[in-house]
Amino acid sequence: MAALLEMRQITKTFPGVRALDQVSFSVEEGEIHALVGENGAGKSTLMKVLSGIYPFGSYEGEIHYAGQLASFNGIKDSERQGIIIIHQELALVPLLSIAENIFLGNECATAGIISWHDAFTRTETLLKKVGLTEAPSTKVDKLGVGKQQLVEIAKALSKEVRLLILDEPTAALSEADSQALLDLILELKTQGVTSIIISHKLNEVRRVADTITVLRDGATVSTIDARGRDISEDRIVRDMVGRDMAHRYPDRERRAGEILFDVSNWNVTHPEHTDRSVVKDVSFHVRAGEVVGIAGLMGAGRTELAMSLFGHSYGRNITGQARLMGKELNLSSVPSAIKGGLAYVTEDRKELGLIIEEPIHRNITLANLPKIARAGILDSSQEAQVAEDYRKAMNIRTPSVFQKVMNLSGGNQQKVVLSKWLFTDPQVLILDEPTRGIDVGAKFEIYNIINDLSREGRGVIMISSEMSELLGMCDRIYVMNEGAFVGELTADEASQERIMSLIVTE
């Protein structure tokens, strides 16, 4: 089969960093090609070169597309050739309708006058192709993330897409929405659409990809033909990280001490619909040095529980008791929760965990400013030193703590969030999806940090949608369903089957 795309010897340099080093990358017409690698390997940079976000002349090497030498000077140039990129952060306007979003910048207009009849008719056709039944007039903010992702694909189809690039398309989706999206990508393949998928979810890559290209440290490591072959995750991981990962989770000695943190009869109602209970009479405990998992399906109430414990950040009519080493805690506000020894790493680090346009040192000290202040005035040199100490201790890959957080990879951003909360010296850390959106190498580093915290005698509460992660890391697992705890399993008792049986039988 002929190559639709060839990127030859692509080199892209930023000040002090070579992001791509003579990368060659080829995609055949009509295939699904997965691009994988650790955070910072150069995947997104390569796609930004291809789509013209980094214009011709800002990189070395050549792009050949559909048999022609390409020189895209902006994203409009690549879109005119049928190359459409859908970023991880969706580019939709929430308060506009589906139809308005699909044709934004590409309006159905004659002599400057929009034909809404044409726009709505074409939108209905496009929505049928992606499996949506919503009316074209539906506001985007009324849709879930999964359906918004489908609107983005409908928007791509409206531009007569020939090569579709999807950057972490299922990162924020539920299991059901993820499977639906993968099915759609396979269906588009039958219609002649070629796709490039960037993903950390190797099980999804193995399911849909015809070819897998692995990048490491800005260079091409391998290209694997996956047609009709069962390519193991271990094979892909080995190429990604440069070593075998026989043990995906680091070993640690389990040493649970006395009860450190316990919660009894915790109840929370919805912040707007106060007749609806979202956390129902939950009781649990965490011992010193213990990693305790909370398993459950999306919507089970895990995040709502965590946020309500951390300073009543979520919910109304919160009742129940929480104790640290037997002493009742005041958790009525975030400052009081921090003072009481709690820390909370949110599942959405960019929106709730970091100020991404601020530098690393500002983010790390943000939750404990009094510690680096004298008479109410921040000591900037001490702030920089604190950040530098955490940079070394947490292995945050950056040339300087004065680098903006937005320029870091996902794994390094997560280390900054963890550093911020460790600077408050918490006794109990609540980690909500601590490895979401980061690669296997960075995950292993996060797991080692969690193990270090448990060795120090801290208590860790770990919420994760990856059941294998809970099984690999936790001493005990509570199972949550519809706002209530429906079971408790030790590490020896726990399995995916037992967890799921608790969820579906209660």
Second form
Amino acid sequence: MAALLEMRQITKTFPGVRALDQVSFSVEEGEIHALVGENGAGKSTLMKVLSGIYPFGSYEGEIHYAGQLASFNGIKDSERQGIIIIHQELALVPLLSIAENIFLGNECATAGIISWHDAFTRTETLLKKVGLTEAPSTKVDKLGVGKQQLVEIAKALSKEVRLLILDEPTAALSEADSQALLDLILELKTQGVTSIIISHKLNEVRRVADTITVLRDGATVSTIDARGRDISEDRIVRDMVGRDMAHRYPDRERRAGEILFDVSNWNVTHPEHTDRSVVKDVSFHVRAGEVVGIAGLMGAGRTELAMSLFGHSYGRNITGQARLMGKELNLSSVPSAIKGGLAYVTEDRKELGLIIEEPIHRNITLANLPKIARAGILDSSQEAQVAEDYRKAMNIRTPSVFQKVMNLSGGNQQKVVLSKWLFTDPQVLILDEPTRGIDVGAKFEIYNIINDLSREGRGVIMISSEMSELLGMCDRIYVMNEGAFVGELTADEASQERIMSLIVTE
Amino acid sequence: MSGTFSQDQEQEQSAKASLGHYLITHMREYGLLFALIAIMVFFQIVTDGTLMKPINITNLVLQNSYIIIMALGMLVVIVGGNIDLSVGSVMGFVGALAAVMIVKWHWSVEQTIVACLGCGILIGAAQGYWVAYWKIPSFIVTLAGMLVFRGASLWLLEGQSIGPFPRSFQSLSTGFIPDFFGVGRPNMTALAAGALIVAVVLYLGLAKRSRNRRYGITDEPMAFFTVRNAIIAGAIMFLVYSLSTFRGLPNVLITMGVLTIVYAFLTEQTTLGRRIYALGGNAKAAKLSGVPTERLTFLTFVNMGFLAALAGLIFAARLNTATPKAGFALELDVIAAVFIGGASMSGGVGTIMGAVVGAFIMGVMNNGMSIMGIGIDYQQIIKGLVLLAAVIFDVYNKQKQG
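Output the structure of the form predicted in complex with the partner chain; the preceding block shows the form predicted alone.
Let us now look at the entire complex, which starts with that chain.
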């Protein structure tokens, strides 16, 4: 088979950093090529070079695409040749409809006048292809992240795609949706679409990839032919991190104590459509030193449950009791929830967890400023000390705690968020997708932090869409579906199959 | 030996690089200060020295006091992620109210001041309520406020000017601190106050440096620290000396100075200020971190109303009359000053000192161009371009760093 794309000796430098160092990367026509590597390995940079975001001339080396030397000067140039890139951060306009988004910049129009009939019928076909049942007129902000991802793919399909690049396509998706998406990519392959998939999820890479290229520190480490062979995850991880990774999850000793936090008959309705029940009569408990998982599909109501508990930050008509060590908690506002001993690490780090333009130390102290102040006046020395302590304890990789968090990698940003909450000294931590978009090495560090927390006798509630992560970390797993808890499994009973069957039989 | 040598060399090189790096990353702060100096030197030359005559320096302070006072409040509002377009109208309205109370109703000066400041607080609360608790965009709420209070002052004054005010009210703005040392000219109180301020500024700067060093915070290189503080000290001493050879320290300068220090302290050193920055930086994240975002937004507007009322009193006292046109379009000067001073439209960024320097840049330009006899038409064009240039400079810097 001929190479559709060949990138030769690509070198890209930024002031002070060599992001790519003589990277060679070639993709054959009709294959699915996985590009893996830790955060900062240069995957996204390489794809930006390919798609023309970094224009021809701003890098060294050559790109040959479809037999020609490519000299893209922008994303428009590469799109014209059928190279479509779907970024990790979705590029949809939230207040426009699905149809408007799909044909944005590429409208079904004659002489500038849009044919809505045309746009809607074409959108319907495209949506069917990606497995969405929403009406084309639905506004994008009414969809969850996972469905938005599918809309992005539908948008790519509308553009006569020849080479589809997916940057972390399943990072925000639940297990079932991820499977559907991967099936979709395999299906597209049979139709002749070549794909490059960037992913941290190695089980998915193993499932779909024909070839795997591993990048590390801006250089190609290996290119593995995976056709008809079973490549072990350890093999890939070894190439990614440059060392053996004996275990994906740290060992933990189970030492659940007394019941620490318990919730009974928790009900929440949608904030706008108050007749729609989002959390239905949920009861659960967490013991001291226990890590409890909540499994479920996207849209099952897990985040909504967490946010409604944390100071009624989501929903209306919230009823039910929450107790800490048997004592009734007032959770009606975020400050009272914090005072009650709760902490909530949000699913969306950048939007809800951090003040991205502010430095690390100011983010760490934000949730508990009175602790570094006397009579409302901040002690900046103490603040610097606190931040420095957490930098060491959490191993936040940064030259200084006065750096903006914007400049940190995803894993280090997550450590800043965790530091912020630990500084409030919580009894119960709710962690919502704590390792989303984080590379393998940093994930392991986060797992260790979680284990440390439980060892200190705190209760941890972990929401995750990666089932293997829940199975690897939790003492007990609740399964949630359509707003209700449909099952509870201990670590010994739990398996991916049992969790799925609980969801499906409901 | 050779190893040590090359290490030394390396260190020296990195020290040089960090000096340059420091200048680049802090371009904004230094740039602003140097821009103000450059503008002053420029006008000093083209006005043949009129700009820095003691009488004109005194005028500069009196002319810009109300803009600076409002810029303090506006900075806080803008850092919180909002904007207040109504301040010019509110200022005019409060001035009119003061005139009506004193001249028509024969209230005492004290009663009037208290009532007017209270009225400003109420106006701020009324606008802040809709912005904070109803999530109505501040642009719209305060645009409405701008129209309402412009109309209200016309109605209060029935289209006429009302004045004059009693002397005690005028002294709010045009009064001067007497010389306690009895020398009179130069006014020793002014000089003493100046020297005291310089001493405090230096002490605070050095204290912060030593504290930073103890915590290993990368600090301003010593050379910059010295030059910057020399400039600031020189400027303060020059200012007070000029003032001392005319009539001494204007009352309003004291008000302005004290307020500037108070607000700089509030924004930088207190939990309150910190939370306002967090609110403007990312309101959702701040809320989920327990910051009472609604209440803080409300308070920024209450505070703005209070300062606008104070500015209104000072403005009326200075003109010695309340006119229906008072404060017209002044909100634009105030907002421009804050943005020239480096605040960001999207909130979360900006400093009190930046806003004050920004206001002085606008003020010196207004004053200098008037002395030169440049028409109001060109003045507006030039001011507009300066605002645009300042913001472009900001964005450019950010991109280069980012």
